[in-house]
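In structure tokens, the next block holds one chain alone, the form predicted alone.
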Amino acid sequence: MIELAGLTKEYGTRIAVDDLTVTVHPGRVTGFLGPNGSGKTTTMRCVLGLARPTSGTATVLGQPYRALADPMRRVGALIDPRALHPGRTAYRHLLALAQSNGLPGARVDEVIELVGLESVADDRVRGFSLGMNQRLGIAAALLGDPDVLLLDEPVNGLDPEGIRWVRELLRDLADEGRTVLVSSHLMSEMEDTADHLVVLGRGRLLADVPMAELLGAHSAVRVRTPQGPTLADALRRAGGRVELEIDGALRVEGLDLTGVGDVAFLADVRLHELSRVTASLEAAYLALTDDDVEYRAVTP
């Protein structure tokens, strides 16, 4: 479990993280979303003791990271895949981490095989692509077989096969009861991977919700009728927000499926289609972050 309580991090006059209170629970993949500069990486750095909070606390497994005994066995992290000695081979990089943390050397071979780097294990990392660096960084995060994982943009630079592999890996780790916090800008991938979402905007918490709840909150009703103008007027009077789609159907927000059907019945309107449309994660995310931008534009 990761717990943030009133976490604030300032750099001079800039507030990178602003009074953030969140609990990341085990047994599920928690997606960590937000625009560039929203404070995601800074938050992770505070959890890992790489940045000192200005105020508030960040604990993992009930303690500050620095207080953990055998931290690599408890917490695995990928923050910067380029944080490598360029002259070392992939194997030697992982072996050095294992030896310095009291981990068995045999574990190095296990994680190299797990991330699919067997063929380049003896190559120097200076020649690695971004995708290979990502795999090596994930191997390092898994080296101690930890209870908690924090991965910052782990699929950057990976091909579709690699992205699918990361998705399946994260799901398996969460199913084992581990705590998994992962950030990504690939909305479609996060939609397929995460159970729960934490969304930041300019360092502040915008949402801390299950994936299904966020998508449901931004769902709409699609209705098609030969009496479009009549139904649209009736729906607006009932409190619905109505938009005309390209094919002539109406998209209705603010009323559920039953509500739209009842309005149509009372207006004596014939329906050719009535269906619920669930928003994509990208659409729901953009609605959240756009609302935050608009709010800040008018708030002193």
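C-alpha atoms forming the largest set that superposes within 1.5 Å between two forms make up the rigid core. Numbering follows the first chain given and starts at 1. Bear in mind the structure is a predicted one, so any value in this text is a computation, not a measurement. What changes on going to the form predicted in complex with the partner chain:
Comparing the forms between the two forms on their rigid core, the Cα displacement of residue 89 stays under 2 Å. Relative to the superposed core, residue 230 undergoes a C-alpha shift of no less than 2 Å between the two forms. The Cα position of residue 258 differs by 2 Å or more between the two forms after fitting on the rigid core.
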Given for the second form:
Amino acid sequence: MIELAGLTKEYGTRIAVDDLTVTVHPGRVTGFLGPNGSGKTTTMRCVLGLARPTSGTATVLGQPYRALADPMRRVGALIDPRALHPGRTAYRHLLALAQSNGLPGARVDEVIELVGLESVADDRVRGFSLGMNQRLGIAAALLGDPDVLLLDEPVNGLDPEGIRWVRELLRDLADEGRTVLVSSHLMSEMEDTADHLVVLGRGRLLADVPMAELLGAHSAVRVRTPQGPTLADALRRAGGRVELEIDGALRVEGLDLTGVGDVAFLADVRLHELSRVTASLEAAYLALTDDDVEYRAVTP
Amino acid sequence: MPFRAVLRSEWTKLWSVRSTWWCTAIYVVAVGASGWLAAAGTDSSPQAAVAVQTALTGFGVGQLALVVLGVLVVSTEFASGMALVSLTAVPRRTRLLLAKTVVVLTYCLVLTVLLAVVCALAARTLTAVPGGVQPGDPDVVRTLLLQVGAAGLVGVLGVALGAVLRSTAGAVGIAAVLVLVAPPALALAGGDLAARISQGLPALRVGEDAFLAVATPWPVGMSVVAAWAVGVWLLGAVLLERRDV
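Could you please show the structure of the form predicted in complex with the partner chain, as a counterpart to the form predicted alone just displayed?
First the chain shown before, then all remaining chains and molecules of the complex.
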């Protein structure tokens, strides 16, 4: 469990994280979403005691991170996959980390095998691709078999096979009852992985909702009929918001499938199509963060 | 998370990068070769301690390798970003710095003991001294121990500067000015004030003498170096605790 209470971090006059209160629960994958610069990494740094909050608190398993007696056995973290000494081999890097927390050397071989880096374990990490660095970072996070995982953009730079592997890994870890917080800007990835979403925009909390609820809130009903204007009027009277789609179908928000079907029956309208349109996470996310994109390209 | 575990981890880190092997090679060659040459070039000496002191000459410049090693142990963590990982694994920051310091200190002491013995052997073999260079001679032993102690202290000073400045170039530059450039420069500049400042800087030491600097009696000189090492180290520890990574 990760608990943030009024977490605020200012850098000079810039507010990176603004009064964030969130609880990340165990047993599910929590996706941490937000545009670049929205404060995701800063939040994770505060949780790990790497940055000191300006105000508010961040605790892991009920304690401030820096008070944990054996941090790697409780919390595994991947903040920056490039944060490695380039001249050290993958094996020595992991060995030094394992030793610092009194973990057995055999565990190093286990995690190297788990992430599939056996063939390059004795190579200096200088020559690693971003994907290999990610795997090494995930190996480091898993060394202590921790209860809580914080992974910042873990699939960045991975190939499709690697992305699927991370997705399954996160799912398994959550199913084992661990707390998994994973940030990403790849929304399609989150849609397949996360059960719950925490969305940030300019350091503020925009949403803390189950994935299904967020998608549901932005879903709609698509209905096609030869009597469009009649049905549209009936739907509006029933409380729906109706838009005409480009192919002549109606997009209805505010009513569910049953509601739209009943209105059509009562209005004596023939239907050629009645279907649910599930919003993509991308659309839901864009709707949430529309006003909160810090770095937006200017359209000429 | 016992301190012993952090020490083991730092020991692994120290020996798993090439810079450590380079610093070791430079230190051994600079000290051993110059020591042997200096002893060979000195046919005779009135006292055993003076003969040994001559054979230790290479430590003057060689110690820079220890300063650089000390700086690198901390600064490369920040330059590479590895500090994020290290401080996540060991969130008690002063404990991490202490482990690094103990590892560097051990490295400096062990290596310098070995090299000091080699230099003493060179003096004993190559320089004629009335009565010979005896291993039990208190003056000889003191000269050698002072050399070992001074080497340990400059290693600690390197770690401390690395923690304060976080930048390899900056910390090595400042260290070089403090221990190698400023003391002789001020000594040459002349004047009472310059000489006093020179005496207050942590000049590299060779046995009982400040290297290329205004001479100070060894208790004063060692106290000055120790005060710098401990003072900068404490500053480094405070800054490490307070600053974000």
